[in-house]
Amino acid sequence: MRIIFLGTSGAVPTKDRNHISIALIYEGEIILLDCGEGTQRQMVRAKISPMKVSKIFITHLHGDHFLGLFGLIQSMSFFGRESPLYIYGPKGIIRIVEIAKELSVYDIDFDLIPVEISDGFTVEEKNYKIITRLVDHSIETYSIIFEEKKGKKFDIEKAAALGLKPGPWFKALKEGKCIVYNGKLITPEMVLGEEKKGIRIVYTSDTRPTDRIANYIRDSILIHDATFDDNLRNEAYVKYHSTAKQAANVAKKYGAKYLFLIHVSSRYKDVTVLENEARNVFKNTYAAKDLMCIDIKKDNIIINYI
């Protein structure tokens, strides 16, 4: 599992920070969380193929979160993409995709499939699911929660009590299949226990501190709005954003494993002030930077730059 921050700026980009976009790379599939202006150039720098992007989630319809769609879609067409592209977003996303098609003077020869999301909307795949939950911003805005599905723990003692010995039937039962062993039907429920913990990533998008996503944060990698330092908490409240300290309080209160600060205002040339402010509350805090790459290895993360 890999996270690449393609853009980490607030509403206005800087020479060091692109508009918001995050790439999740999981088992060869690429999922984009937001697609701000300039995303495709950042993908070139990160050596991410647009042809491998299967899904794009737009958290809300402020321009810094979706205006990169138009160029990216056209480039996909230039490259001869054939596989469908799913674009998820709040009410209005269908019209935006229609506009993208209308503006292009080139034929788009692959299926663009816009899907409107809502609070609790879920995309289920074999090895993961993605959930969208409303947060507290000035317009309809959704957090994006990625949860890896690891399956249930195999109870060796229960298997032994049923007379099962190690073999290919173990794998079948782990995969949720029933087997017949020595003439006896054995179902997965007879040998499987609680769900194994997989990777969980919670991206808040733009928001004030909120408890609407509290149940998802424990043991997660939390990517949280940190537009301002805490001296500007009143401005953050009025503009429906969070401070770095507030993000850290959320991480600490709800038991995140790591915190990454994102959507940094262009007024901060050096994000050390935000990182230090948050670390005073929550130690495992990092200020996300463009082209920061996080490799997730079981319970640890490795941070590099591309």
Given for the second form:
Number of protein chains: 2
Amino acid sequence: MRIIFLGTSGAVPTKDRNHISIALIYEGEIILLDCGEGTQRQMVRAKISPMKVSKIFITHLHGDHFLGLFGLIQSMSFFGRESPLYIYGPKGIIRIVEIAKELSVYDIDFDLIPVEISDGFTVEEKNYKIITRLVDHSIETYSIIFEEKKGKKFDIEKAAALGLKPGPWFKALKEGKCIVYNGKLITPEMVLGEEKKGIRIVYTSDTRPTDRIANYIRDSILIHDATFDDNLRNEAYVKYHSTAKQAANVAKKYGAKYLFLIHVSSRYKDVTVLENEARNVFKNTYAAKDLMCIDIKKDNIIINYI
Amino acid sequence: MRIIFLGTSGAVPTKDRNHISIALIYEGEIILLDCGEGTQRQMVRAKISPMKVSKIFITHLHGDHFLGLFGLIQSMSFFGRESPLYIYGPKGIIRIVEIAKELSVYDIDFDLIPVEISDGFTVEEKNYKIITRLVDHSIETYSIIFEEKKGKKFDIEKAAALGLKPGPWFKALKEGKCIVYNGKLITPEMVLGEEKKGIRIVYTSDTRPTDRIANYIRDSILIHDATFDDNLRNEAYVKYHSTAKQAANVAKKYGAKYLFLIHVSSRYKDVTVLENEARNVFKNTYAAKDLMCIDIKKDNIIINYI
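Moving on from the form predicted alone, kindly provide the form predicted in complex with another copy of the chain as a structure.
Entire complex below, previous chain first.
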């Protein structure tokens, strides 16, 4: 699995930071988390195709998080896209999709499907699920949680106790099917153990530090709002954002595996100050940068730049 | 006077080319010609302030020419803009400005004034005028002509014949005022000659080669659609665009001073092929590039990059 930071800026873009968007690439599918202005150009730079985007999650309706939708949709249409595109977002997303259609002088020849999200809303796919949880920002805003499904562990000892020998029936049981073995019904529950740990990615979106997403953070890759440094924590509070230190406190308290700081204010030309204050609290911290790419291999990550 | 190419791409942006926008900077005022997605970030790169933009001309309502408006307007509002912003465009521009307001969750605290343009529409300012002329594209599209007003030449010989000696009355007459000199009424017409030549910039926008703007091209800086090379002239015709060679033919036929090629298709990684085919016809040709900056000093231009 790969994460590409397409844009990492706060409200105002900079020379080095585009408006926010994060691409999750999982088994050939691309899922976008937010789609700030200029996302389609960042995708060109990242060498990923808009045609492979299946789902876009808009965390909230501040312009810096969704104004790239219109151009991206028009380009998909220009390239002849036929497969449907799901656009998830808070109340108002249906209207945004109507506007996207109105802004295009050409008919959009693929299905554009807006879906209103709510606290606890879940998209279930075969190998992953995505959950949206309300956070603490100035307008209705959701964090996005990606969870890989790895299935349950196969308990060899339980299988042996039932007299089961290795064979194709193991695969069937792992897939949740019942089998009859030597005339005896064996159900998956009889041989499967606890859930295997998959990849978990938590993107907070814009928020004050919040415990509303606490349950999802353990062992996760946490991508947290870090608009300000901790000297500006009052400003962060008033504007419903977090400081780098606050992000690190959340990562530490709830046991994240890695922390990436995002939505950095344009005042920080050099983000070392943010990285340092966070690392004093939580060592595995990195400031996200545009076109930074994280490959996730079991428990390890490899950070590269495109 | 300075021209900055903020974006020079065709319908699809590339690593090196943003969606189209051209900034004209004249006596501290910034006028934008088109405003493709990502224009606000290009302005950050070009180190020019959105607050100094007084007028935006949208040549037509294809997304690659106007989708940067929404983010730019929101950023102006975020920065506390108070001065009005005029947005000129074809039929439909009023609706676009309504949508811009709807897309902002915050009130926009400055006047956003949409103005519908038509063939021959003119904005008259003290020192320049801007004219919009219909061209030949797939939808209603206007070229934008910027003309500096330098006033009429002062005819020293005519003044002498009237017995006028140099003095502050010269300035008054140059400014178009009547004077009484030694008891005799002297009107500006009696001492002024032909119009002095000012700077003229013609931006064709997206178009097939057309003679509708022929009258404006002499001695101008012509910024012409050059989406394709001449091997693709059939495709250019079908898509209502021009080839580099066709742009050069227009520049030569109507006596432009300089030609800049713009709206280059993303297929050209290296635009030398376009520049060469145009230069074979019209020597003073340059392919416009993002953040290319043209300073105009009398009859000369200086090309730099920001």
